[in-house]
Amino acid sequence: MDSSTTQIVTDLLTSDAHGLQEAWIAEQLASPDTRPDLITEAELRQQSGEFLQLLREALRSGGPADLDSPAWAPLREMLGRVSRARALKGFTPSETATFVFSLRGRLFERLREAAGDDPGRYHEGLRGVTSLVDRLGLHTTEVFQRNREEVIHRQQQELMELSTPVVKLWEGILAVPLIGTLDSARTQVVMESLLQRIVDTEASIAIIDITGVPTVDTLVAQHLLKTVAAARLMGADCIISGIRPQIAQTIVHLGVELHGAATKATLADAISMALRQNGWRVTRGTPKG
């Protein structure tokens, strides 16, 4: 926007500022995109008032709407907070963008009244309002998408950590029950969790149970070998359990050799082997009663 257009938009925002704010809030509250189940009227009023105030200040001090300039930084930060909060609460991108886009209709009404019989001023203001609101709305959407991606990534990390627990079975013996597909990212989580627990518990044996891993291909085998090698560097031997007949055939067919790791068909066999290696002996006692 040039300085003339900027002044027209600024006048629309500053003339009867309270009336504009109340009309805009009323429109948002009546909209199906407002989601009263996710945001209260008090929050909506606070966000709307702060947005209009920062927008007026940015136009006064920053001139044309260059959203990357320092004058617009407070408004960008505010929209970032709103987008982040709404992403966490479960708003959709369109519902979040509507917060900004809904202002356009209120400004168009004011522009028609202010321009009167001056079509030139009306069309100039129309271009200015459309350009400004569209850019702010798109910025809000972009920030929302980045925040949503961060939330999804963090949730994926948390799920991976929850799905790969390292369990202390006995003194000096750990177990990692794996369920689902084993990819590079998950292998890294398994490795980091296992190595940390080896340090914390001073374990000498780690059982990696793949009973719940649906398929084992060359890539999965390589991931297992990396985990075994890392554990051995920390002074712990590994036992891989859950080797079903189909998986055994696949490993032989692929020509993969699980160097440095003992293998057992079941977790029970692996636990028994680990106990023997650590000098424990389990005997059956006489049942009570």
The other form holds:
Amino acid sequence: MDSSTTQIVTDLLTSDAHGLQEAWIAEQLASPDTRPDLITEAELRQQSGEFLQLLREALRSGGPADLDSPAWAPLREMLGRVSRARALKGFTPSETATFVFSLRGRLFERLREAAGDDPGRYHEGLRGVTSLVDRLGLHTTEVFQRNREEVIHRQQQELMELSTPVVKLWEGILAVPLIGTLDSARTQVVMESLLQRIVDTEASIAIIDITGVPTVDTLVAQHLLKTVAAARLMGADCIISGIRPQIAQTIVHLGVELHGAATKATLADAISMALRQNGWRVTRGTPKG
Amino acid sequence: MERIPILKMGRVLLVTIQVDMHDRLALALQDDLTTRIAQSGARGVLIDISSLDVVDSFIGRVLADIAAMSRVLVAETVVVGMQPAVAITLVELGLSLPGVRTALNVERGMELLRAALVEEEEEEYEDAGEEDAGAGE
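To test you: the structure above is the form predicted alone. What is the structure of the form predicted in complex with the partner chain?
Below is the entire complex, every chain and molecule, led by the chain shown above.
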């Protein structure tokens, strides 16, 4: 965009700035995309006013050549804030971008009035407004998208940490209750946290409970065996417990061999085996109460 | 050339690897250790790798080899103090060191070796007893 185009756009925004702002807000309030159920009029007014203000300042100080330049930083930051706030409130991406795009209609209207009989000026202004508003709108959508991705990423991370606790059952005995499908990323997390806990607690036996693992195929079995092998390298024995009848059948049908690890049907069996191996003895006294 | 010291404690040889293990050093250790086992008649070897941050496939293989060689020379090998990251790397490399005994730390490793030695002595004693009984008949 060259300087004359910039001048036209700047003129459009600065002449009767108040009128433009009011007309724009009125249009936004009339449009269903503004979602009056999610945003108040006061908030909308404040955002619109701030947007126009920052846009004028940015045009004055830097020109629209490069939206990444420092002159545009306040506006970019403001749009990012609006986009984030709207994403959290439950706006769709197009509703969020409409905030910026709706300004175009107003500007075109003013351009027609300002250009009068000069088609060259009208054309140039059209080009300038379109390119500026488009870029700002796209920026809003991009920020919106990035926020969504951040949320998804964080949730994935949390899910992964949530689903792999390492529990100390007794002195020297750890348990890992696995819930959900075991893929290589989760195996890595399980392995790391288990081995670290083995070091911290000086455990000699780790029970891996797969009651919550829906299916065990060759890949899952391989992941399990990897964990068992790594624990063994640290000097801890592993017991795999919670093997349901169907899973036992699948394992045999697939020809998977869980060698190197003791297997037990239930966690209780595994605990009693682990206690016995460590030399503990459980006796039953008279029940209380 | 630098060498890794081998300490003798009773019937056990103690090796603590405190420097970065490169290939030649590993091979030298293998040489020294087998020589020492043969000389001293040691029955157990304890290798402490707790200060090793990196173990590649070659070092992994040398460790497995040392264990196998010691077994041929009637000594039990225990590798102790492997770090979690090293354990994961070895498993990912497909080296789970079968035939090598492992323990969490030196203390546990010593217990393991002591138990193995006691067991062995008992067996020898029993064998000797049977031979005596056979001679008596």
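Worth saying up front: this structure is predicted, and the values here are computed from it rather than measured. In this text, rigid core is short for the largest set of C-alphas that superpose within 1.5 Å between two forms. Numbering follows the first chain given and starts at 1.
After superposition on the rigid core, displacement of the C-alpha of S272 between the two forms amounts to 2 Å or more. The rigid-core alignment places the CA of L54 less than 2 Å apart between the two forms. A displacement of less than 2 angstroms separates the C-alpha positions of T34 between the two forms, with the rigid core held in common.
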